[in-house]
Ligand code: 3PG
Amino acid sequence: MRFGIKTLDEYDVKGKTVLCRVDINQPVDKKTNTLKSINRIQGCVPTIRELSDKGAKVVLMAHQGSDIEYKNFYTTEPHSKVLAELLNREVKFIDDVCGPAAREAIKVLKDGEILLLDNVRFVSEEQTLFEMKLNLSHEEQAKTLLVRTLAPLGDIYVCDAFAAAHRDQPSLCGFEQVMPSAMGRLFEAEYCAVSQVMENPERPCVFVLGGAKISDAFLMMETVLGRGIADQVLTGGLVANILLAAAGKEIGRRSMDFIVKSNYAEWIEKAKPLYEQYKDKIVLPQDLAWVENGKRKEARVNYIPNYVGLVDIGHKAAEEYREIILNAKTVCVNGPMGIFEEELTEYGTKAVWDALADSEAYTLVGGGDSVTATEKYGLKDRMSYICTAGGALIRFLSGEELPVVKALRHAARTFA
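If we look at the form predicted alone, what structure does this chain have alone?
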């Protein structure tokens, strides 16, 4: 048992039906019925292979997209093909979640066989809006359709979806109420990696926070600074723009318009006391970049034209960030420095990622955009640990007990 949660080492799964919740949610190309990335699928392969090799009847549950982020709301059928290639064995797929067809397919599984059910969010109780509006307790989640129909068919529940551990949904928190449960190998590895950063980071410990998920970034920043975990926080993206505005710096009319249009204006006022309290540890970019007439332009912070929209940190900021990263012992990264998807605006992100690769520090990279940037620059093998989690990582680093962690601990106590 680790962190009060049972691991796969504590169960003999041979001949047992294992209901395994994974997070293989990836960007999809609906026109070609293919996935644009397979990073998260690769992450859960060791758990699935181990269960299958040990003779378990493996039933995989996963979500793909959501009712809020609808563009990737899709079937998990293409995921089964990718899994089959990575595992080098058959992965059956059923276009049903918990109906008669799915239940029958589970009942006829043989030892070592793998079955992937369709997108669990096709079931209303798994949808994000359902979670946000109803706030069901874990006991109530155990009585939902998905758990009531599938739990009687399984012997053990395994959660390998650390990336979704901040979600409070039946497939993640309901099964632990009614059956023996454990965390999978990916969940265990990611829990250990982020715990190391939280509990005993080698110093100097530097956090690099960028991107556009403002509430998450400021929640993390407040925690790691308030608890003395971070020695410095390097900022980029929209996070930096809001802090610069909070410090009374010009960020350009188009940048401010974007902040207002995105309903982030309130964060400028919220950021003021945070920056004032920790301005000796929060590093703002010295210079920033924008695109004008198809060309990249840069200027120091006090000389930013008032009409621009900022899209990246500048060369001097990138040089400063590189030096800080190379002198650090631990670096935790969440979010790019700008719009790294485009050549004109990727310089800051690429420079920071190159510094991470060159650093001798323990480097933890987390979050969807951060992982995508790592893949884009071909640096996966040069990072210490790449965490599949985004929201869960941020919630964990903010000191919050994740719903899935709470549920797994309950199962460890209940099914001793």
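Output block for the form predicted in complex with the ligand, input the form predicted alone:
Since only the chain itself is given, any partners or molecules it might have are not part of what comes next.
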């Protein structure tokens, strides 16, 4: 048992039906019916392989896409093909979640076989909008359709979905109320990696926060500064633009228009007290870049023209960040420094990512865009740990007990 949660070591799964919740939520290209990234699918391969090798009948449950943004909301069928290739064995797929077809497919599974069910969010009680509106307790989640129909077909529940551990949904928190449960290998590894940063980071401990997920970035910044986890926070992307505006600096009309259009204007006010309080720890980029007439231009803060839209940190900022990263012992990264997808605007992100690769610090990379940047620059093997979680990682660092962790601990106590 680790962290009050059972691990796979505590079960003999041979001949057992294991209901395994994974997070293989990936960006989808709906035109070609393919996935734009397979990072999260790769992440849960060790658990699935182990269960199958040990002779379990493996039933995989997963969500795909968000019902809030209604983005990437799609079937999990393409995932079964990717998984089959990665595992080099058959992965059955059924276009049903917990109806008669899915139940029949589970019943006929043989030892070692793997079945992936369709997107669990096709069932209303699994949706995030449902969670937000009704806020079911874990006991109530155990009575939802999915848990009521699938739990009687399984012997053990395994959760390997650390990236969704902040969600309070039946496929994540309901099964633990009614059956013996464990965390999978990826869940265990990610829990360990983020706990290390949270509880005992080697110092100096530096956070690199960028990108455009503003509420997540500010929650993380407030937490790691407030709890004394971070010695310094290096900023880039929209996060830096908002802090610069909060510090009364010119960021250019187009940057400001973008902030207003994205409904982030209120963050400029919210950022002011945070910046005031932690001025000595929050590092703002000393120069920034924009694109004009097809060319990249840069200027120091205080010399930014009032008509531009900022798209990257500048060379001097990148150099300063590199220095700080090379002197750190722990670096935790969430969010790129600018629009790294395009050649003219990727310099800052590439330079910071190269510094992470060259650094001897423990480097933890989390969040979708950061992982994509790491893949783009071919640096996956040069980071200490790449976490599949974004939102879950941020909530974990804020010190909250994640709903799935709470549910798994409950199962460990209840089904001793």
